[in-house]
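First, one chain by itself in structure tokens, the form predicted on its own.
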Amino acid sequence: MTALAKIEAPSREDRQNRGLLTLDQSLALDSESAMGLYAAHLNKYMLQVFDILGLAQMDIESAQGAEITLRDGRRILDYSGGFGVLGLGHNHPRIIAAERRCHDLKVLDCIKIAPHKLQGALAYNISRFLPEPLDVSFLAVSGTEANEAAMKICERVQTPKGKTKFLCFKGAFHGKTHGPLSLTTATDVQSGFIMGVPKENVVFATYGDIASVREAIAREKADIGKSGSGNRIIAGIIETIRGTSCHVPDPGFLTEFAQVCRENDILTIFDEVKVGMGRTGKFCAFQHEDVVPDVVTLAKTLGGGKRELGAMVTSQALFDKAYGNKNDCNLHSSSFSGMGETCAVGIETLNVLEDERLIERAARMGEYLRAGLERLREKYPRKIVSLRGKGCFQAIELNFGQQLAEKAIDIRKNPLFVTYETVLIGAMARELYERHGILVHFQPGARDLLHFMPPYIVSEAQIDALVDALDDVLGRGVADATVRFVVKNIKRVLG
């Protein structure tokens, strides 16, 4: 298959003959050939990003639990966690067994003109983990689609009152489809797109600052003028823990936020896409407080690490206001919502969380991880500014002295690395992978944070391995990691 490494544009005759790859051929592709296909037919620029981080040639053979096995036998500890997808880890045996059972039974996957019993069963299971009155679900295939559904149900209820705006927080991330994209400012992902919700229909507040929320609502009331009453805000949407900055709000903030919204006839949407499903030691992060939103959104771990699955969950009363008749009940739908085997995996995922007490385990492992990171902060007080997050979603904020990077390379004429912080955080991530076989990640909107998202089944020994690796890399120094990083990417840096 190595001949596939050099990709040439197929001729008209080749396209007619097709010459499709079989599944066996596809699984057997060597790394060079596979990356050639990726560059030619997917996204060659994203491949360059992976290459910079030393990950483009990661020739993966299999994955299990918290580990990825490469074809050369090397085992990699995965602390990137699929950005939240892998709460149960890779290929949890009960999830694989659930899929096999569906195959053996030839379970119906798709039917659109009749109900599917597994959809109702999954929605019931979801409701068992949530407080009343959150009993009614819309099944989606991603977090952004769940947030789309949340925005739309709130619009249906509130726009007849003349409400046209959403309240959100500066630096939020809610997704990249047109609706949630309008409320996403954590990174520069809006540039060049027409917003689904126009900018003038978005009201911003400061995350974690209830006074800022009150001021934003007060400004909106003032804009209506003396002739009007109330405000034009449909709903307030909030990440219960920030997915990009790993910022945990002070205890009580979510409760205050919901209260202020209800006092002003503003619906509340709690975005639990990244941190829900047990990651913080509760099924949803908002359950660390005595508060219930009007709508909650879930995804990522809900699919058991094997399926694309999300959910928007609300009350029967709110659903009825939006879609409560035979004419309107299907105003919002999705072709792949509630596929049979996907629902089966979701059902089993929730049972695994319950039977194996993984939510409680996420809390324990999170405490163990935090203790290890605390020891590192005490050892490197000038390098680690703060610790963030909760449970199995944590991060360290690093103090990068820009002068260290400036001594190693001048990036002013090279757009590849964007900022010195990008070089430095990229260097740290690559060092952890190449020296210690540990995958971590960082976000474009927070280039001074290293994120750790282990699966809930992670062991204390595996957490020790991460802490020891961080100790080694920090002990060697950021300058050492930066020089090695730049040397490996010198051609790109020098243009």
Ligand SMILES: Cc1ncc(COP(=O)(O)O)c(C=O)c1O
Given for the second form:
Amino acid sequence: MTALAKIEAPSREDRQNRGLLTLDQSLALDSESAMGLYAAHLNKYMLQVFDILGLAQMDIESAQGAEITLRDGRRILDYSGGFGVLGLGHNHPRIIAAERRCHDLKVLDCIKIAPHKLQGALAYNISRFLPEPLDVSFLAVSGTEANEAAMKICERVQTPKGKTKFLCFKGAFHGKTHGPLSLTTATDVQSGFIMGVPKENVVFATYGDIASVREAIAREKADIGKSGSGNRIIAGIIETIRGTSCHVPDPGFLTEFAQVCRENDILTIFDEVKVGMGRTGKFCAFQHEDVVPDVVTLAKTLGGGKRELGAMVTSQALFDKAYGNKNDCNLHSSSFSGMGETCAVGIETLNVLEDERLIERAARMGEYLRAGLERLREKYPRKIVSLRGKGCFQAIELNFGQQLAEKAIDIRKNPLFVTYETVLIGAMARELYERHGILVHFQPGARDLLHFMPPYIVSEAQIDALVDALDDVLGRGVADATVRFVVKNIKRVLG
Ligand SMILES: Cc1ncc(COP(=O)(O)O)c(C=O)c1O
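Output block for the form predicted in complex with the named molecule, input the form predicted on its own:
Okay, now the whole complex, with that chain kicking things off.
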């Protein structure tokens, strides 16, 4: 019987007696009981997804650096990077020490009626990594909330001019709360929801194509008539490298994008939630170019892998225009905007990046990884179509026959093809995990790409282990992986 079949809802008696789990009991839960609780009280369908990928039964003892240790002693190399959260790796000793220090000092975490010194210090540190005039932060607890803050500050400045629309890119990912969700089409996450920004107020362009940006703006110009501001677009938001498709724009594209927006009184928001904080070999990916946006958003690695922390960073001038008086200064706020210990972790994370030269290391290790993937591409030219990414964000595009299928059907919308691709990519990920103890991930919006997001502290030997594992799995063939995957999942379904 699989663990999923064991799930039972708590009885009425259990509920009345409360019978709370203590922290000791919670930490000691075996994986089967933990899964039961997850299914009954969180999301049993998500658990099924983990189960299909062979991950539901991961009985994790601890995690350190690039490795996760299971209770049976197995060590797993984590190339999922927590989808970008783990730039410093798991449980970086300095981050743990920073938390301990805060505990010893009984640092005040929550204060809403007075300024907190750690908030100011964190915002100062963030500004040190960014070009002028990006000096003023709003602290958030996730990437999507950083983007909410970014959208709102731009709205405050631009709506008095009659502007009502956002420019974004087809296939973008900016988060799942209502505002950023309206601008997110990387995968189908909008169905059944009322958009924060109505559909008619969203203008789309094609990523990496400046002509399409100009055309989108020109369409809005033609549309305008009365407002007098030239076009109705509030701001253009862009992932500086695409998180889903791992598409790196041509050098100069971000600069041109910012310039075209500026010429048309459109503010720019650079979403660095996934690739910022050093992952590409610069603090932010846009810093590979000589360009400065009006607003930049950060999250993920900013929390050092231990805390929920995001930031929207802008200039004093823009902040003043939006919220610059005593009545309006709190128009955008949140109870958890900059808790003390979270800020301490953010401050230490930025110091670790600096002291351990981790941004340079991310560039170096990224090149080493890329070279390994390049060798594989030469060895398997029919299986690996292309390499994507920069620094410690890399992906391989696998050939699952899309090119042939594309000629016959619209594969992105065809449920059969989506299922077929999901099985193949799922099979590859599961093989890497089960045969080689390597965790990788893929995204629903790009089911032909395997993503690799190592922490910047990854070693060459650990990269070699990934490349060897991929070599083995590709050498055996996609068919081999798929058959094992399907057989395991049929067993699962049949119980
Ligand atoms: C580019 C980008 N923006 C925003 C987000 C949303 O961040 P969060 O999941 O912390 O809300 C993500 C998440 O993956 C992302 O990749």
